[in-house]
Ligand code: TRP
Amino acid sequence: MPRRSPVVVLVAALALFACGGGDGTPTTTTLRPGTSTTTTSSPPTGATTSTTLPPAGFGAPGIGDPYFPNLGNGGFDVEHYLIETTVDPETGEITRGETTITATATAGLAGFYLDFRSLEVLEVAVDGATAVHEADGADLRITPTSPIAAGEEFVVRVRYRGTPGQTRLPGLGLASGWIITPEEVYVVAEPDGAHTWFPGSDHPADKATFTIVTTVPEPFAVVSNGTLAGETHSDGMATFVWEMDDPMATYLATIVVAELESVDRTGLEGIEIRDHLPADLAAEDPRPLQRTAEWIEFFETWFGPYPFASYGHVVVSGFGAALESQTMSVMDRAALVDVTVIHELAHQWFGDSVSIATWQDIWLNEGFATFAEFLWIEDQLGRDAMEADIEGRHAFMKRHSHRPISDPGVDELFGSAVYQRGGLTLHALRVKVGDDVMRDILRTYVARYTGANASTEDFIAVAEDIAARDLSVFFDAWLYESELPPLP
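What is the structure of this single chain, taken in the form predicted alone?
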């Protein structure tokens, strides 16, 4: 989606795929947790529900997310993924796939589920012993040869092959998951596309470290998350080993298979900055990518230290937007503009390092990245420019009804309200508490939940703690009511 100039009447947050609108949504009040009521509510619009119960002794087939109850898996916590694939770039087929999952049982397990769809499962083993498995199209049910005790670490290995399918972005209908174009194969998996290409516990609440090993024919290269730990070439094939040593949500795991050139940047101490671009863009070296180190340094003054050892961008075609894959944002050519690069960078703190507890908390990702746009506009163009931009966004949101952003519903998970009202909420909080306290709130929130998960209530608790005041009236108005408050 094209953007207007930095000072705009409306900036549609081109942060993930594209923003859906909020037009025509009924006026709604969402009660803040802990508020008494006699009103009952139905499941959120678009939520996937299930009445299937697992067999006795099995972990649940989902963690019970309010919007995607069947994502994630009960009974264990994943510690590490080793994903090994051989990919045919011409067809997009995974000709050989093997994922090894190291996990710890959180309950006694006679069996368990993994999220996995679309591909042919060849073999499943638990702790080296072949396990009985059954695939139903969305889940892989696994019965090991002997039960797993609570607290016990176990290793699951799944061999598979095939061409991954895709899911669809709620409310927008855009493809998510494994994308095949004439130029490349790549993954953009928010919110539920990760389990189209590897088995796992596909929910942000179950973060893990990753090793991603991908083999492709030369001259194709593979870009993924973290740092490039190894690269070998033999008989016309190339294998790339990427290590993501910090916990990561499954939807942020990516691979890009394409003919790419690496561009090293002058970085900050301890941070490797490297972009991966098609040859023509590498020669051009787009200006928005050149300033990454400068912008990391700026955001550190607001959010605290950059949370990872590396950062970069990989440019693809046919996507039309950008996704903040951890340490390696996936950018379409059309998304190579300053404000989008800024937005994805801010997600490394908000969304990647600090991940949402449930998909209902999505404003904690998108609203914070939109607020980062405000800070950037102020830094680059001045306070008046930022305030003009904010007034334009507020006027736009005032003209359109929408659900409270504390509960936007599945169909508006990536709607404009989540982005714009989320950012406006944080701007209003900044005005209310002052810049020094706001910086302290943001830095404390990041420090407290780095590498972990946070909910809306967790952020409110941090804000009230640091501000040393009750902010319930403020947050009720901005997060839990559908009517948009006036700008402070």
The other form holds:
Amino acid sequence: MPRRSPVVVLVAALALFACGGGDGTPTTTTLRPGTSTTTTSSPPTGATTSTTLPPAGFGAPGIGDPYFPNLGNGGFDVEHYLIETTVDPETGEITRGETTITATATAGLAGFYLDFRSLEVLEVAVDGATAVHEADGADLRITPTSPIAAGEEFVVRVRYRGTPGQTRLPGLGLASGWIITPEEVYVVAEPDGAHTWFPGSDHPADKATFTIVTTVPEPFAVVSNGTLAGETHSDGMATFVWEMDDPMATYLATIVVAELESVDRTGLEGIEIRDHLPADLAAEDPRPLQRTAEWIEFFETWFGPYPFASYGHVVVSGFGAALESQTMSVMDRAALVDVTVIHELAHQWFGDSVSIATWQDIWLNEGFATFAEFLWIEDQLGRDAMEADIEGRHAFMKRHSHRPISDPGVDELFGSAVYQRGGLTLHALRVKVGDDVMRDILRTYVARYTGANASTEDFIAVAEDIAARDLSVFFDAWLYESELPPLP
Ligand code: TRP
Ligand code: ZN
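Got the form predicted alone; any chance of the form predicted in complex with ligand TRP too?
Following is the full complex, with the preceding chain placed first.
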């Protein structure tokens, strides 16, 4: 491979750093040496630009997220993760971990970064050859024996062991990452906990397919994303192979290691519905889990076809909430109520199939799942009940000053404004454009961005397209200003 001159490499690094798109296409592909300095697009408001540029020829240690400058990586796109672990359910330790990443270089790479924290790395190999690696904060800095050419596919294998830690956002009362309870070991990783248990490009802009292979002692079972492609038993150990064939953001990858029973639900053509419950709950069969098929059908009338081949819930203890892990929502037993079940279901369209472009766009997840609650209340209890509920939430938000939800800030990423005002925004849009146009907007938005990423501006563009009118005054008031508009 011809060596690039240093100036070309530096331009490539700048271009990579400016790249925030899910397709990995640098936003500055037309740059030539000498024209690089000021033409890169600047990140959205509220951006932190503390990440220093990597040495020339290295991929960037971040993908360009305004709130999490170190998450994701520049210089390559991941296509597939094979995550193989052996987990000790008593201690929570990964006694044997191996993640194999298939990726494509988006620039010539002398080396690159992976997000990974706190575990002991035993070996890194690139295309089969042992590579130099070095821990660098929450990143692993990898230098292969020879550079990788732009456009080339390469395979990185990381062998590791240890007990994963957790990350914690100041404003989120929940830890994210690896949770160890007396009953189970499991992962709930939003927004930045995935790289505590496997190395990768830990940002929703770099979605990939996954094969998750987990070995545990019997009688423990492992539940993960997608479909169970294999289960083998030998010497008192059980290995579960789960396949997620649709693109998935890293934070939505999960494993739950526990003693679980499966409960099959029938009633929907083409979608396998199966819950995984501890024995006492399997016997009781909680009511909120019995109507999934019906609720999928209801949401299909608003959002379009359910975007995956399967859906289910896995019930755990100890974290007090629920997370919309792709095709397999992780529910705390305390969260087994109708409204949470439907909230996580709605995320399969909004958040999972359509992923946010950056974490700043989080209202596209939580506001939409909250709006789905309104639709469901209307369907179950009628229009008056929905309006009373909405008025209550509006009154609540009016009492609590907050930043605009287009830029909530990292501390309020999961604050009530993102959820409640996000939902209220969509309700106001529904009233403004009418039900038929609203359905069309939501369906078009999902269809256009399914398996990919969307930003707030992308949603506004779809809404204006379908409504065939300029909605800038409306969206400015609801999304970009802090004063809460009155209910329509
Ligand atoms: N997305 C979750 C919901 O609203 C909330 C959430 C964010 C979460 N981070 C988490 C839940 C971490 C569990 C763990 O449905
Ligand atoms: Zn949610």
